[in-house]
Amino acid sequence: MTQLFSKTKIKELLGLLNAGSNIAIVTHVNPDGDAIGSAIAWSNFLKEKGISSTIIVPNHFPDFLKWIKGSEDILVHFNQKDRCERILKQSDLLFCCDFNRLSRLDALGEFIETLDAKKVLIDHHIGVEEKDFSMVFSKVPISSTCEIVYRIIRQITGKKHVSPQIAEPLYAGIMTDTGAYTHSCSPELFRIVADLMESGISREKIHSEVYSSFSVNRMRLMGYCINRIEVLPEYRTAYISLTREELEKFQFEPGDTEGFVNIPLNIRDVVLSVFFTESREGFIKLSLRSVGEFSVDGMSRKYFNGGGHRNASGGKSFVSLDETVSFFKSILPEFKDELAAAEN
């Protein structure tokens, strides 16, 4: 297996290790199967290495993440900020988890930019912002975090199979973060998952924990989305918008929507689909997919505050939603002529 990192780099973070008592993980806000696995299959090496950590997120996390082994300990930022914030200022080192940038992580990142604690990245998001950052783990062409972890203890071990604990939300994260390996997957990927599943994980539980425990009102939800996709044939674009009136109406909780925007993506001829949803927060938040080699990356950078990968990437907009909508439609133009040149 190809070597992500250097043997220095590598030195430099078991030095690190060896020195940090008190150790912190963080990931960020929203956090997705990507997140949560990393974080978590990462505090578990250290636990097999003897060293304790604390995982703490900005907010709430999907039910459906919540049987991985090791997320009924997560602290949430949200709900315990006193507690949070204490376990930060003690901490003498920081991983910070499938993130580029402490902006990402909203309140939780302001208050972590005040600390003095080494922090160190494990990402594969385009655009890492370097200056929040002690030291870098970030490869972009990497499928996930979760890849990155695992290439990451390889390189420390030299063992080709990690730990059922280790395995198991590595799994996880990998297969969310690539669609259940429709994106974003290479031959070393494959050759990784069957290192895992030799582990002695099982396959068929963690797919049926994740994608067949929905509840009913995320169906529902799933069913009213369906019939609510626009599409604009002429940008091979479709899109689907929902107040937070609308989400309230099935009882929305964190996590239900996760997938939908790829839904449109299966119309014969849409090369981009996106998914506005109005925030509690007040903001608009944006989720966005494309196929071949559109990159919603620049699209969301360029007006949308956001970034990502080139075929998936999340932003935010502070006007009305229906004002967000329009604005959207205002700049397909721009971007008609790649569009239209993009494999499906």
Ligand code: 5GP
Contents of the next structure:
Amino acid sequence: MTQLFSKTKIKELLGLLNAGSNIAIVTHVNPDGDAIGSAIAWSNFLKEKGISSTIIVPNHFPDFLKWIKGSEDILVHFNQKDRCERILKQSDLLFCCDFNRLSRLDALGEFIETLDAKKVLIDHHIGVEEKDFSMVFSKVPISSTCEIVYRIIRQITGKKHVSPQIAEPLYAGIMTDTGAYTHSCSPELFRIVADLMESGISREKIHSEVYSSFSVNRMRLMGYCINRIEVLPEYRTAYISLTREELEKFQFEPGDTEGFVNIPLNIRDVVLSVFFTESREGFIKLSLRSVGEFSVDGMSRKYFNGGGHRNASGGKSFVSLDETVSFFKSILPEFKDELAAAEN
Ligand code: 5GP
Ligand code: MN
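Form predicted on its own already given; the form predicted together with the named molecule follows:
Expanding to the full complex; the earlier chain stays at the top.
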């Protein structure tokens, strides 16, 4: 297997890991399967080396990830600000999983910026803000941060198998970040997945915990979203927009709309899908997905204060939902040729 990182870099990382250190692991806001999976797997790896660590996330994470062993110990900054900040202040080493700049952690990021602790990034997003980190383990276009964590562990141990406590969260993160193996999958990734399966996990159990655990409300919300899809055939684009009121009607829980942005991509000829929701905090949250060469990262960076990956990005807008949707429609002509050329 190709070694993603040089021996010197791995040595440097090992030099930072000693049992006496106070270690915290942080992820991006609205943590997804890859963020939670990579953080737990890395924490469990450290634990197996006799090193303890605390995982801190900016805000709530979805219920469909709460079956992962270790997720019950995760601290949420939004709920326990003082406790989290006390722990972070005492940390001398911070692992940053699944994001490319501290601004992706909102208020928690602003706090972390003031800390002297060494910050080690483990990530796979485009456009790392190098000044935010002391050391960077990032490769684009690797499928997921979980794949990167696996490859770092393998470089350290020289073994292809890991314990089930590491394999399970890694598998969950890889599965969710690749849309259950529909994109960003290299032959090497499938070899890794085989190694994870041989490490003693139940693929069926993980799949069912993550994908077959809808509440009735979530299922009905999905049906509602499907009915609300707007298609703009001229631009091979489809979008869904939901007000806070609409979300509340379905007793929306964090994570309930996860993955819904992918649904319109199942319409023939649609290569761009955008999901707009009114967030609790008041801004409009965008999720963007594309197929083929069309880059939603480019679109979101330019117009929606965000970014991510070529085919999966997020963004924010600070005008109303209607204005955001109108603005989105107004920029589409600029992308018409690119959208027409995108292969699907
Ligand atoms: P989602 O639509 O699920 O929120 O985000 C899709 C992908 O883009 C995820 O990998 C997420 O981490 C990333 N992402 C979401 N929002 C932003 C953002 O504002 N900036 C950057 N760089 N990445 C983002
Ligand atoms: Mn990821």
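Keep in mind that this is a model prediction, so the values were computed, not measured. Numbering follows the first chain given and starts at 1. For the two forms, the rigid core is made up of the largest set of C-alpha atoms that agree within 1.5 Å on superposition.
Original post:
Hey, does S330 budge by 2 Å or more at the Cα between the two forms once the core is superposed?
Top reply: It does not reach a 2 Å shift.
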